[in-house]
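Below sits a lone chain in structure tokens, taken as the form predicted alone.
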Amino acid sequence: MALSPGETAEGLSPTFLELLRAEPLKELTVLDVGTGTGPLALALGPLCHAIVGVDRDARAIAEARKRAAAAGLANVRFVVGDVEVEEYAPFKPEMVVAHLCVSDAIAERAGRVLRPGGVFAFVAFHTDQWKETGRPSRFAYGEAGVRRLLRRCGFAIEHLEVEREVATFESVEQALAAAVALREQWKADGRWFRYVKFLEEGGRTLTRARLVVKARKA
């Protein structure tokens, strides 16, 4: 699917970018949990004190350091890690971010690590994020249990929206057309099927949900 108008080369959301740089980054060192290749701990690179990426799939981060020393990032480092089973201790974050790559496990994390006045900012997928599939992602939230979470964790949200974008297709070919690329991922989850039985009814769209949030620790 193409990038909404509101979304950088890399999928991320300007509303996010600018929530972060309210922040006083220059003086943070941040955690980017769940940090794949790496975009969003690059984009913040330049704007933070430091910035740890962490992630599990060694390719990826692999290919994350090659893109940090590409742009001459020193204070950016990224390490192999499982976000949902390590503390985050060791990293001495003032900040943790993540970019859809959210659970119950790593807010807890991140609640037991930040002290007063931190922050926990990510972007989560919506419950509504693919719902023509009649299937919802395992790590998806709704507004409420993001809410219920993140008290439990002993936060204070401070920003809570929904990024949403509906494509709207004229044909059955154009809205498989739109989904090819999620076609071998939803194949093997039942999505796929579920989605062309919903074009064979006369659905038409294909909707595309985000959480943004930034909250902070009481």
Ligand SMILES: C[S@@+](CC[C@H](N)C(=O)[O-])C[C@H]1O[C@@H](n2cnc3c(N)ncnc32)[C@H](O)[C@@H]1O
Contents of the next structure:
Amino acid sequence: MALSPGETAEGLSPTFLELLRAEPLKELTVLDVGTGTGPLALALGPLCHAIVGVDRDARAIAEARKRAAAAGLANVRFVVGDVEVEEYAPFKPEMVVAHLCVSDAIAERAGRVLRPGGVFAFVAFHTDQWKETGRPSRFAYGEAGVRRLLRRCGFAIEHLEVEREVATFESVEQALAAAVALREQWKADGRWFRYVKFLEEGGRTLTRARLVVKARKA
Ligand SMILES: C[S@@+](CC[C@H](N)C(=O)[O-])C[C@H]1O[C@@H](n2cnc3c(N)ncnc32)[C@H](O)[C@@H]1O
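The structure above corresponds to the form predicted alone; please give the structure of the form predicted in complex with the ligand next.
First the chain shown before, then all remaining chains and molecules of the complex.
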């Protein structure tokens, strides 16, 4: 699907980046959980004191390290780890960020590690993301669910917004072409067949929906 207006080539929301830039990043050590190949960590590297990206996918971490070296970012490092099992204290983060990797276990760990005033900011899949495939991501939240979770973990919400984009197609072929990059992943997890059924029954949309959230430890 096409990028949203202003979205970076790696899919980072301008609103999200603006919320992060409003913090005194130059003074902060930041932890990026579920960093993948590091798009968020690499975008924040030049702006913050230090940033560590953690992901359990060793290949993604190797790629992230290569990209940091190519960009000459000495204050960005990447670690292989499970962000839903390990505690975050060893990284001494003053801010925790996540881009499309948010779960109860992650919010609980962010809540335990951050001091009062510390920011936990993330973009999460909304439960409407790809709703035409009939299966929300395990990382998806609705507005009420994310409010409950953050309150339980000791955070006050400063920003909560749903960024939603519904693409409408004129034909089944057009709708399939729009999702072609996802076909293998969706075939593996059963979503492709549900999407095809949705199209056969006359559906002609594909929804992208994300929650953009900034919360502060009370
Ligand atoms: C949708 S990708 C987002 C990657 C990256 N933040 C980005 O915006 O491109 C989700 C990432 O979370 C990672 N992930 C999922 N569960 C994890 C866990 N328990 N511990 C560490 N990484 C995890 C996956 O390996 C994957 O790289």
